[in-house]
Partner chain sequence: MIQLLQYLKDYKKDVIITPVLVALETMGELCLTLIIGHLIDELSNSGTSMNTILSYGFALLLVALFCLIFGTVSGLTSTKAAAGLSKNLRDEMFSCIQDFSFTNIDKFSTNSLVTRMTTDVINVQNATMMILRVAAKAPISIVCALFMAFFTNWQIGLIYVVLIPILFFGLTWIVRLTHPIFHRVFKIYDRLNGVVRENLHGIRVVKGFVREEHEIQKFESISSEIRKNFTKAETMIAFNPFLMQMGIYSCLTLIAWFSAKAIVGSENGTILAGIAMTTGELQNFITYSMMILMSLMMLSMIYVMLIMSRESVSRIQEIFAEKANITSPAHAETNIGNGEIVFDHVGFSYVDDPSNLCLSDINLRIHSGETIGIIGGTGSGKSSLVQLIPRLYDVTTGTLTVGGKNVKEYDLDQLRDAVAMVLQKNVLFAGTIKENLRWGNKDATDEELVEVCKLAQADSFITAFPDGYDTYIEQGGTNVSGGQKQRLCIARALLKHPKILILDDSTSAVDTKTDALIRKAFSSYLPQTAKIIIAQRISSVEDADRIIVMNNGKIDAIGTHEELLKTNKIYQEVYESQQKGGNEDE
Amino acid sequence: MNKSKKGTMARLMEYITARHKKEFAFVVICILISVIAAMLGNSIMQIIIDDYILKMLNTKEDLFSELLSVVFVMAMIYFFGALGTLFYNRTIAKIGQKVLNEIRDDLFAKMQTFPISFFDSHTHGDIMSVYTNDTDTLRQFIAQSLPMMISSMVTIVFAFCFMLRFNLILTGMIVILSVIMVGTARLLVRYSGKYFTKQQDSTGILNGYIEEMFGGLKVVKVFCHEEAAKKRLKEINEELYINTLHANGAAGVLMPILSGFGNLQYLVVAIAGGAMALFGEGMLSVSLGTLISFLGLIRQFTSSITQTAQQMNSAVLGFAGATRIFELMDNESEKDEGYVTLVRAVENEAG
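The form predicted on its own - chain by itself:
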C-alpha cells in the first residue's frame, strides 16, 4: 500500500463537511449555543451573589422576587444549552453513520476495479480489518471525539475571554499554569499517538495472519507446520501487545496528570482570589461573586483542556484508521487494455 498520509484529514473532512454541509453547520451552531449558555450561566451567578444575595444580607432589603426572576433567566439559559448539547450529539451521530456508509460503499466499489494480483499480495484478514476495525475507530472519532474537541476548543476560547473580563491577575495565573499543562499533554499525546498508529497496523497484520492460517489449515497439518504457525502468531501477538501497552499506558497517565494540574489551578486561584477578596484594594480587589464565577470558569477551562487532550488519543486512533482506509482506496485500478496477449504461443503451419 501507498504509505503517504498526505491529505488524509482533508479527505475525511470532505466526507463530513462537503457532503453534509447543513447537518455539520447545525452541529457547530448547537455547540456554540451550548458553550455560550454555560458561560452566561457563570456570569449570572456573579450577579446573583453580588447584587442580590450579599445585598440582602448586608442591607436586609427584600429583593427575593427580583432574585427569582434572575434565577429563572439563568435556568432558561441552561435549558437552551442542554438542548444544544442534545441536538448536536444526535446530529453528529447521524453524520458519522452516513459518512461510514459512504466510505464503505466507495471503498467496496473501488475494490471491484483492483487487479487479481492485489488480492494475491494482500491477506484477506488485513483487508477485512479495514472494513471492521478501522471503520469502527473512525466512527468513534466522528461521533464522539470530533464534536467534543470542537466543543472543548470553543469553551477554552470563551472561558478565557470571560476570565479576562472578570480579573486580569487571576487570568494571568491560569495562563502560566495552562502552558505547563498543555506542554505536558502534548508530549504524552505525541508518544501515545505513535503507538496507537502501530496498534492499528499490528491489528491488521494479526487478522490477516489468522485468516490465512484458517484458510490453509489443511496444508499446515499436512506439512506438520503447527509449531511454526504458533510461533509466528505469538510474535505478531506480542508486537500488538507491546504497541497497545505503550499506547494505553501513556493515555492512562494523561488524565491523572491533567486532573492534578486542574486541581492545582483551582487551588492557586482560590487562595489568591480569597486573599484579594479579603485584603485587596483597587485592581487587587475582587468581589465574592466574581471569585465564585471565576472558579466555575476555571473548572470549565481546565476540563476542556483535559477533554481535548483525552480525545486526541481517539483522534490519532481514528486518523490511523482513516489513513489505512484511504491507502486501500488509493491502490491502482486494473487497466483495461482491450485485448489479451497470449504468452508462449507458437504459430505452426496448421494455424
Given for the second form:
Amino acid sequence: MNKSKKGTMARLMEYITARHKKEFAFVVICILISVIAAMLGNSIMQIIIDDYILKMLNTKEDLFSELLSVVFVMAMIYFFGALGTLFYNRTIAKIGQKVLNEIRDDLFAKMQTFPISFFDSHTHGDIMSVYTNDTDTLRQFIAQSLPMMISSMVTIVFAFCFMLRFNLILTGMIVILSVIMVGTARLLVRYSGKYFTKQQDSTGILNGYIEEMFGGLKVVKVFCHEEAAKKRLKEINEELYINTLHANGAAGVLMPILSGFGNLQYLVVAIAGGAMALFGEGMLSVSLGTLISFLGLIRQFTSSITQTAQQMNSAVLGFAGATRIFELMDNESEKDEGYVTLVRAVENEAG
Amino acid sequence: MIQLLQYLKDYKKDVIITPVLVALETMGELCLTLIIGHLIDELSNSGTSMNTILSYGFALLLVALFCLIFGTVSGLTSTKAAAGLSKNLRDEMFSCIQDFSFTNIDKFSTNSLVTRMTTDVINVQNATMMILRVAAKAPISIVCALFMAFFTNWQIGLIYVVLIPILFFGLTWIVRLTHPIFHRVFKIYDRLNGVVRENLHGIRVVKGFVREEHEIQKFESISSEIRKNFTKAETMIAFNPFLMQMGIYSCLTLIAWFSAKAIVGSENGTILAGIAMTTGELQNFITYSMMILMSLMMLSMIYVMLIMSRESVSRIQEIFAEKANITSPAHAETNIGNGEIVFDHVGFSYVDDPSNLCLSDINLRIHSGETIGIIGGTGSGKSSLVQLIPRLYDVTTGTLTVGGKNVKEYDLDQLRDAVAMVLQKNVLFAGTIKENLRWGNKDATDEELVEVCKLAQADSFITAFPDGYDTYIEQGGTNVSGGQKQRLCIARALLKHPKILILDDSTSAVDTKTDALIRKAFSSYLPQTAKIIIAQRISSVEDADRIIVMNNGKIDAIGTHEELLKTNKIYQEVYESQQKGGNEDE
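Okay, that's the form predicted on its own, but what's the structure of the form predicted together with the partner chain?
Below: every chain and molecule of the assembly, starting with the one above.
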C-alpha cells in the first residue's frame, strides 16, 4: 500500500518511464534532436544573412558555391530534425497506448478482487466512466501534451542560454516578466484544473445516472417517472455545464492572456533595448544587431512558455483522469481468507 | 455538424459573435507583425530617435491590448457556445430516450445509448469549441500572409503556391487513412463498455462461480484490440507534424537560397535581376511562412475534428431521428372507468411481424376486482401478455381494451397510473427507501408509506434497519436481499392505488407464508382492483378466482384450481412436480 502514498504523477511516470525505459529514452533523444535542429537552422539562417548575403553585398565577392553547401547543410539539419519529430511522435504514441492498455488491464484485474460492498457503494456508470472518459483524457496527455511539454521545455532552456549570452540586463527583464507571466498562467491553470476535476466528477455522476435510468427504464415507464427523471438529469447536466464553463473558460482565456504577455515582453525589450542602443554606455550599451537577434529569441522563448502553459490544461485534465483511475485502483481488495470463506458459504447454501 | 446547430438555442449569439471576435483578434495580430517589422527596420537604421521607438511602442501596446480583449472574450464565448450545445444535446437526447418505447430501445443497446450521451456529446463539444476558435483565424491568416508575401516579392511567393497544395493534400490524405480506424475504435469502445457493464452487473455471479480469470481474459483481449487500433492510427497521425516540419523547413531553405540570389543579384545586376529584395523582406518572408504553415496545421486539425465528430454527430442524430412509437393519442381519454380488461383475438410480436408471433389468438376477459393467476413455462408468453396492458408494448393484431376502451385511446400516463406492475426484473434506484417508495405516489405521507409496507410485509425488516425508512438503497438495490427487494417493489406498486395490479413473478424470493399474507392483504386493501399474478409456484395462484395456463404463446386452459387439476395436463404436471419436490421454499 505504499503505492497510494505516492503522488499521481510519480505513479503515472512509473507506468510511462519505468516500464518503457528504452523507448522513453529514445523519445527524449528524438525530441532533443528535433529542438536542436530547429535552433541550429535558425542560427544558420542568421549566418546566411550576415556572412553571405550582406558580405556579398559589401564585398561583391561571389560566394554562391559556398552558400550552396551551407544551404545544403541547413537542409540536412532540418531533415534530421523533422525525422526526430516523426520518430518521437510515433514512439510516444506506441508507449501511450501500451501504458493505457496496462492501466486498463491492471484496473480491471484489480477490480475483480474488490469485495461486493465496493460494487454496492459505486454507481456502475461512474465506474464505467473511469474506463472510457478518464483513460481517454490520459491518452491525450501522454500522446500529445507530454512530448510537447518536453520539447517546449528544452526550447526554453536553449533560448534562455542564448539570451544570457547576448545581454544580461535584457535577459533580466525577460526573467522578471516571465515570472509574472508564469504566475498568472499558474493561477489560471489552477482555477481551470479545479473545475476540470469537478467536471470529470460530474461527468461520472451523469454517467451513473444515465446508466441507472436506462437500465431501469421499464420501471421508470410503469411508474410514469419519465418527467421526474428528465428533471433530475437537467439538474445534473446543469452542474456539469457550469463546471465545463469554468474549466474551459479559464483554459480559453489563457492563450490570449499569455500572448498578451508575450507582446508586452517584446514591447518592453524593444523600447528598453532601443534606448540602450541609442543612449546606453558601458554595461548598458547594446548593439543593434544583438537587439534584433534578441527580439527574435524572445518570440521563441515566450511562444514556448505559452505552449507549455497551454499543455498544462490538458495535463491537468489528464491528471484528474489519472487520479480517478488510481483512486479506483487503490480500493481495498477482499482479504485472502475471504475468498475461501466465500466458496464455503456457497457450499453451505447448496447443501 | 450543421444539423445539430438547431440545438444551440440560447447560445446562438455566442456562436455568431465568436468568429467575429476571432477575426478581429487575427487582424490585430497581423498588425502587430507589421508594426514589429517596421520597428526592426527602424532599429537597423542607426539614425532612429527615441521618440520613434516610443511611438512604435505605444502603437504596439494599443494593438496588443485590443488583441487581448478580443481574444479573451472570444475564449469565453466559444466555451459558452460549446458547453451550452452539449448541455442541450444531453437534455434532448435523454428526453427522447425516456419517451422511447422498448421496440425503439431494442434498436440500440443500453451501452451504446450511454456512450452516445457522454463520449459522443463531448466529442461534438470539443469540435465546436475548436472550430469556433480557429475556423475564422486560419483562413484569414493564410489569405493575408499570402497577399503580403506576393506583395513583397511575387516570384518567391510562388514557392507557397507549390507547397500549400502538397501539404494540404498530404494532411487530408493522412486523415482519410486514419478515419476508418477511429471508426473501428468507437465500436470496440462500445464493446469494452459492454464487458465492464456486464461484469459490474453480474459481479456476484462472477465471484460466486470464481469466474474472475475468465472475465479478465475477455477484458484484456478487447483492451489490447483497442491498443492495436489506436496505435495504428496514432502512428499514422505522427506523420502530420513530420509533414508540417518538412513543409516549413523546405520553405525556409528555398527562401534562404532564392532570396540570397535575389538580394545579391539585384545589387550586382547579374543573377535573377529584377526581383529586388531587402534583408528586412527576407525576415518578413520567414514570418509569413510560419503564419501560413501554422494556419494549414490548424485547418488540418479542424478537418480531423470534423471527421472524428462526424461519427459522433451521426450517432447522436440516430437518436433524434428515432420516433417514439408508443405515444398518447391526440385527444386522449384521461378517465379510466374500471379495471376490466378484454383481450380480443390479440396477437403480439416483438419484431412487429404478424407471421412471427410470440402471443397468438388471446381471448380473455378479466373483471374488476377479480384475481387471476397465470401459470406456464418459460417462454410461454406470460410476461409478454401482461406487458401489453400498460402499453409497454403495443399489440400486433387484435384489440386490447381496459375499462371498455381500447388502450390506445387513453392518455399514456393516465393508463400507466391506473395499472401498477411489479416487474420480473425488480429495480430499485439509488436513494432512500422513502424516495423509492414515493415513485408510486410522490405526495404519499409517511403514514401511507408505513401502511403499504405493512401490507407488503416489508415494514418489519425496514424498521430493523438502523436508518429505518431512511436507509439508503444503492443503485440496483444491491444492498437488500432479493426477497426484501421484491416486497419493497410490491409496496411501491400498492401506493398507486391501481385499478389493475400485475405481479410478474414478484414473490419468487419470498417464503410461502409471507407470500400468502401479501395476497391476503391485496384482497382486503384493493377489493375493486383486478389482480393478475404470474407465478412459478402453484401455491401462489391456487386461491385465485381463475387460473390461466399459458403454453407456447397461447392460452391452454382457464379455470379454478380444482377444475384445472382435474382437466388440464400441464397444470397437473406442474402440481405433481411441486408436490414431489416439496420445495415450498424454493
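Positions refer to the first chain, counted from 1. Under this definition, the rigid core comprises the largest set of C-alpha atoms superposing within 1.5 Å between the forms. Treat the numbers as computed from the prediction; the structure is a model and nothing was measured.
Relative to the superposed rigid core, the position of the CA of Thr113 differs between these two forms by less than 2 Å. Superposed on the core, the two forms barely differ at Gly81: its CA moves less than 2 Å between these two forms.
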